[in-house]
Every structure is written in C-alpha cells, then in structure tokens.
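To begin, one chain is listed below as structure tokens, in the form predicted alone.
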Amino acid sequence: MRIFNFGSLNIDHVYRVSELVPPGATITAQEYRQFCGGKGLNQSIALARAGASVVHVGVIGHDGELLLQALRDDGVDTGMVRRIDSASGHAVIQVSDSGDNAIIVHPGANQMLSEAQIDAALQQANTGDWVLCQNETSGVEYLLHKASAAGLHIACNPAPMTPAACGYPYRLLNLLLVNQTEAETLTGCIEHEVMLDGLQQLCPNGIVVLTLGARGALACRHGQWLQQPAQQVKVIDSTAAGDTFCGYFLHELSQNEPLQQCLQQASEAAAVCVQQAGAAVSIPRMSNTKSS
C-alpha cells in the first residue's frame, strides 16, 4: 500500500525574531536560516519517517534540486516530481522566541501541477492505495473528483484555507484533517463541538481530525468522537507540527490502527517537533516518538 501525496514543495526562508513583526514596522531579524518545506514536502517527510511508502506529486523549478535531495534522503519516491524552468515556490517564515510563526507563500512552481500529471499519476495507483493533498498546488478539485472515480483512499488538509477551498467536494473524502482556523472558516462556528458536527456534514462518510495546538486534537467518525490532549513540551518552533501531525495520523489510520491510537502517535510525533527549529528538519524519526 502506498500514499500518493499531491503537495507543494518550498524553499523555506526562516528568520527568528523576538516577537512577530506588527503592521507597519520594521524590524531586525535575530538569525536567518533556510530549509526545505512547503506542506506537501513536510507531509511526505512525516509520512516516510513514521514508515508509510510515499509517492510524492508535484512540480519544482530551476532551483528546486535541494528539495528532491530532502525527499530521497527518507527514501520517499520522486519519479512523479516534474520539473520546469521557472522559481520554485518558496515562503518566508518568521518564528518569534515563543514558539509563534507568520508565514507568506509565494506558490512559483506548485501552481503547475497540471491535470496530465495528476491522471499519469493516479494511474500508477492500485486499489487500497490512499491519495494525499493539501491547498498549495493548483488542480485540488479535479484530483479529488479524478481519485474518488478511481476508488482510492482520499485524505485532504485544505492548507492555506482559501475561497476556493470552501467549495471543495469534501463528501468524497475519506479523511479531512483541519485547524481550528481552517474548520471556523469551512463552518462558520467557533465551538469545537459544533466545528466537528459541521464539518461531519461535510464529509459525511470519513474521518474528520480538528488539530487544536496546545490545546490538542479531536477526532469524529460517524458523530462518535474523541479527543487527544497535546504533550506538554516547550515549544521553540511550530512551523511543521501540522504537517508532522497530519503524516503520522495518515501512517497511523492507512494501517487500520484505532483512532485513539492514530491520535496519541501523531501528537507524540507533533511534540517532538516543535521542540526543534526548522521544517522538514524537525519531523521525527518514529524511533524517536517517545522522547517527549
């Protein structure tokens, strides 16, 4: 079984500040540093380092060798990775002394993802195999339209939320894992329960995970749900817990483990993360999930 992960691949420009800078002000960063990103790439990194076999979709630049490199040193399957000659996409991320980040994406390469690679793609995939997107590459839609007519396993993080993401087809999916801004935006509610009711509604026939930061996750399936609270650790970066979080919860599940299990193993992982600076560099090992 394999996990096809349709996702955006960044170069991650990274300054530490001491707090996050407010509108209209300048100010002095504390340490730059770069790293491999973007939500796609994270995401197969957790995928791979928590054990699954990863296929990753997307599109690089003239300039995006570095990020292949990420990909193939955890052994994640960069065959359907296309490139062109045009920038990468990259993000600009701010990281403030408590942990807090602000981040602009600009999407370069990763808005062409074109409809041709998604089906040569899907066509490499076998009955029991799952297909993994988020919102930072262009044809989100047509994918999930086109892996739901193949019979696959869909899970979505529709990350950043935008307006065309409200009216993704979310009844199709098998799994759609959110924020708390992301489901506040999907279903107009601010209370966790009634965010999971409305968001059940709409992926009535999947698992829905809305991931709370230090406060947590919950976790429905058919209006049963539950709720895993976050390990207590001190935060030095957040940037790729969402990510660490949303691979190791799809490990978890595409191997027909409990929920609750699924839950406990992705907060362990999310932990560490955060615990560590930098993106893709922060994301555990599973051998290494339990230090929290």
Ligand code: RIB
Second form
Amino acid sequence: MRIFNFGSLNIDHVYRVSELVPPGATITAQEYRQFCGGKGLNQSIALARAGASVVHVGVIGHDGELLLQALRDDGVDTGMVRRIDSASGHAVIQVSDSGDNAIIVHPGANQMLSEAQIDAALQQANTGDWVLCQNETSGVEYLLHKASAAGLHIACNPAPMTPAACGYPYRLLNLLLVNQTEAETLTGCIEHEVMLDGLQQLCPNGIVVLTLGARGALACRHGQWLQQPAQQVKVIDSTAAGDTFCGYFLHELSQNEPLQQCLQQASEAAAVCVQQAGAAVSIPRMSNTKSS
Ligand code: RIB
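What would the structure be for the form predicted together with ligand RIB, given that what you showed me was the form predicted alone?
Expanding to the full complex; the earlier chain stays at the top.
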C-alpha cells in the first residue's frame, strides 16, 4: 500500500521575532534561517518518518533541488515531481518568542500541478492505495473527483482555507482533517459540537478530524466522537505541527489502527515537532515520538 501525496514544496524563509509584526509596524528579526517546507512536503516527510511508503506528486522550479533532496533523504519517491523553469513556491514565516507563527505563502511552481500530471500519477496507483492533498497546489478539485472515480482512498487537509476550498467535494473523502479556523470557515459555526456536526455532514462517509492545537484533537466516524488531549510541552515553533499530525494520523489509519490510537500517535508526534524550530526538520521519526 502506497500513499500518493499531491502536495506543495516550499522554501521557507523563517524570521524569529519577539512578537508577530502588527499592521503598519516595522520590526527587526532576531534571526533568519531557511528551511524546507510546504504543507505537502512536510506531510510526505511525516508519513515517511512514521513508516509509510510515499510517492510525492508536485512541481518545483529551478531553485527547488534542495526540496527534492529533502524528500529523497527520507525515502520518499520523487519520480513524479516535475521541474519547471520558474521559481519554486516559498513561504515567509514569522515565529514569535511564544512559538506562534504567521505565514505568507507564495505558490510559485505549486500552481503548475497540471491535470495531465495528476492523471499520470493516478494511473500508477493501485486499489488500496491512498491519495492525500492539501490546498497549496492547483488541481485539488480535479484530483478529488479523479481519485474517487479510480476507487482510491482519499484524505484531504484543505489548508490554507480559501473561498475555492469551501466548494470542494468533501463527500468523496475517506478522511477530512481541519483545524479550528478551517472548520469555522467550512461550517460557519464556532461551537465545537455544532462545528463537528457540520463537518460530518460535509463528509458523511469518512472520518473527520478536528485539531485544536494545545487543546488537543477530536475525531469522528459515523457520529461517534473521540477526544485526545494535547501533551503539555514548551512550544518553540508550531510550524508544521499540523502537518506532522496529518502525516502520522494517516499512516496509523492506513495501517487500520483504531481511531484512538491514530489520535494518540499523531498528538505525540506533533508534540515533539513543536519543540524544535523549522518545518520538515522538526518532524520526528516514529522511534522518537515520545515528547518527554
Ligand atoms: O504548515 C507549515 C507550512 O505552511 C510551512 O512549511 C510553509 O511552507 C507553509 O506551506
């Protein structure tokens, strides 16, 4: 069983600041570093470090060789990543002393994921394989329809949320993963119980997961909700914590582990991730997912 992740690949420019810059202000960063990131790349690496067999499908520009290398270093199959003659996607990330972040993403080459590339990748998938996507590439809606028609298992983490993502066919999914902000936009609700009902209506045949940062996570299948508290750890940088959670949760689910086990393993991995700076670099291996 393989997981085909149709996802973004970004170069992250990370600025450590005492507080996130307020509107109209200019501040000086304490530190600047560059990391490999992108929700797609991060989730592929989380899956691979959890033990999954992963094929990454995406697009890089002339400056993206380091992104490919990062995937390969973790054993991700990069044979379906296309190179084009423009800039790769990148992100400008502020990380504050409290570990909060604010991110601007420029899609770059990620917006060139074509329908032909999606079709070619899906042709390589077999019954029982999973398709995973986020919302940082082109072609998401097309992919969901095609993957469903091919009878594949489908997981989607529609992040970052956009107006277009409100109309995606979530009814086709086997797994929908969202955070509080995404859930609010999708359902128009702010109370967790109502929000959860709304998500389950959008995705009636699948598992819905709602991540709540330091307040833990919830998962639901057929109206049955499970809760997972978050581990209390010192947060250095929350970047890629959600991606770590997604990758680990999907790996456990694809191994047919019980939902509570999926939640617990994903939470433990995310708790390790937030204790280190950077995106992909902070994602733990399965053997290192105990945070204390
Ligand atoms: O989820 C974290 C990621 O969001 C970063 O790596 C950045 O590239 C943006 O895509």
